[in-house]
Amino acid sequence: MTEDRVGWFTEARFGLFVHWGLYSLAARHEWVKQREKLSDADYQRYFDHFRADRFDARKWARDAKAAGMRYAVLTTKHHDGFCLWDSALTDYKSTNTPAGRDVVAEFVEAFRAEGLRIGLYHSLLDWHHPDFTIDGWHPQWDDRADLGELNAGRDMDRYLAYLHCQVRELVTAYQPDLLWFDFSYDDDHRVTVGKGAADWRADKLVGLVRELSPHTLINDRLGLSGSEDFATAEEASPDTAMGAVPWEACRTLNGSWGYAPGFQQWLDAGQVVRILVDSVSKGGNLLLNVGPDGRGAFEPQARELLAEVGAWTELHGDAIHGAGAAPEFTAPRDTRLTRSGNRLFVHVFGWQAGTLVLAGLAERVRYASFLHDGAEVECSVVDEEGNLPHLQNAGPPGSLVVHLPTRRPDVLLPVIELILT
């Protein structure tokens, strides 16, 4: 890893992730198959019908690009084995379905020209695949049946050639900006049977991103410890910083990374923004996930649920790109703190009419004032009493506080900036 390769990384703070093949046709979660049992017959339905009539990158980038978001990961292969690409090695591809498009191609092309970063998240697993050997995730196990049976006539050296094989079209014609691996399972990860670095042969995969692609990042789910460039955390934001690598957290609008409309356990906007501001104040990402319907639109709820984020990152931007953690700083209660040069942001995420006292900052600020709108804030100094004019046992002797209205203003949060000198 080098700073330089992962310096728009920590710059950019959030992305989009976008979980989307034919799993979206039955709408029951991306792991349907694994999950039901199916068989590829009866998959097949969905490739069948796959029209992606509704589909429009250039829509999807936009609405990323007005929500804050600086870079963008696609779903290129998920574990069923479907390609968004037009792949030389599998006819199992969406250039091949009624919707005749090369979605990765133009998913590329859309989001370059909105200025965002690309991803690529390129599953591991190919529930698909003749040869992809079956395991403890396979739809196909079975643990009362012996797995030699189970895997006659499967070949994994040939399937690890096809995966290096993908790896290499996708780097090649592509050169995206980080590769999203997904996921190395052990034999004591949740199955008795698994996968683990050794299995991919995960060295000669690094090895090769690197030859072909010097700038592309990659994740942490290859297994293979060294090799990443940043950690991922799913559906969590880590108490603390997550380590000395870049990391993100990934998270679901709605409880499911696929369309699922039976899964409604939305977010709101305000939440959303508090994840993120979480996030950014220990150091890390927020790479948050749509999943797109049947025919390739995001849910008018997912894309008026970014429009009101995107409306707060417009106004608080210099709060979250290019800012990050300020360990040296302690946090009033219920604040997060972020930090970007001279400027320290205090999030507020509790609202209530009085004072927060932020200790040892009293002969560093030179000026405060509210993001959104440049009204100032009042503050004063704590004496060497421990006193405020009008209040007794205001904080610690050189403590600032800052007087908070009694009118909230209105924005999902409010952020204060602090002038430092």
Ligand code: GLC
Contents of the next structure:
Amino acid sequence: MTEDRVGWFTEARFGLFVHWGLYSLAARHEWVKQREKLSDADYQRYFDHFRADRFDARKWARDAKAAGMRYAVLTTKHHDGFCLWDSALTDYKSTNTPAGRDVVAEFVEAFRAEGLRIGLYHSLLDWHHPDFTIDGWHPQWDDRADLGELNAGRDMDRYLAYLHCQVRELVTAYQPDLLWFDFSYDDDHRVTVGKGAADWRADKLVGLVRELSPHTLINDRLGLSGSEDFATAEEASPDTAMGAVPWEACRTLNGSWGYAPGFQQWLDAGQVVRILVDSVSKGGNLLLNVGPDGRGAFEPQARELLAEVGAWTELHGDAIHGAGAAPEFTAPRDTRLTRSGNRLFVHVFGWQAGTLVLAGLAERVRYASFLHDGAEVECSVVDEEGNLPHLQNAGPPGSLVVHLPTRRPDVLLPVIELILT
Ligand code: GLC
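Please give the corresponding structure for the form predicted together with the named molecule, as opposed to the form predicted alone shown earlier.
Whole complex next, starting from this chain.
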């Protein structure tokens, strides 16, 4: 891994995850086949009715760009095995549904046209392929009287040839900026029989990608430690910066990756902005998911949320894109710090304190203003006794004290920019 290859990724900071597939028609989570133990025959009805008549990749791309996102990752195939591109290796693909469209091709073209980088999510699991052996996460796991019998005739070597050849197809056709493999579960305490790096022949897969497209970044879910360009964190962020490895938090908007109107635990735009800032302040990215509906559209609530987030990133992008952690400074309580060169950004999560005390910064700050409108912000310096004119015990001597105006600015998250000497 070299800095150059991964540079665009850590600059970008904010991306769109798109989970779309047959499960979007079931509209109750992308694991519906497994959760409800559906057979291939049960699941066929979604294939037969996949029309994609409201799918417009240019609209998705415009929404993502307006939100301030710089890259997007689409599911080429999820665990259900349905392929969203015109793979020569299977009939189980979007071009054979009533939609008759190559979703991946349209996605790649539209997002690149908007200047976004593209990533391809690819499931290592496959609950449709006849050679993928039944394991603890497979929808048919509960049917087993005898696992040997159930897996008789299933040949993982043939499945692996399929998996590797499909990855070859995708990488050759699109030279993606990143590949997002999902996932390894040989050490998952919830399943007795899992699969991991050896089952995927992950070393060969990585070698293949590196050879065909050296610039393509690979995530950490092949289970092959040392092969990853970036780490992933799901529905959570680490407590502190994760050292030198670039990382990305991926989050759902409402608890489901695939379209699921029954899941109503929506984040609001303010939470999304705080999650984004929190990630960047720890040196990470945020990959925010939208699950388009069964016809291919982003639902209104998701679009509104992206637009609101975009109104914030439009004014505050400098504190996100190309910015990172500022470990040399201590963030005042209820704030996060991000830094870009000599610009230090204080993201003020709470407004109640009245002042923000930045230890050791009195000598280092030349100018302070709000990032959204450039309005100067009043600052003072704690004296040798630790006091301010109207406040005793204000903080350690030599601290910079930022005075917050009484009225909190009307933005999702106010940011104060400090210019460092
Ligand atoms: C999990 C789930 C999956 C989802 C992914 C996103 O591994 O299996 O449904 O696509 O996480 O991070």
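Numbering follows the first chain given and starts at 1. Rigid core here is just the name for the largest C-alpha set that superposes within 1.5 Å across the two forms. In this text, all values refer to a predicted model and were calculated from it rather than measured experimentally.
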Checklist entry - Does the C-alpha of D187 move 2 Å or more between these two forms once the rigid core is lined up? => result yes
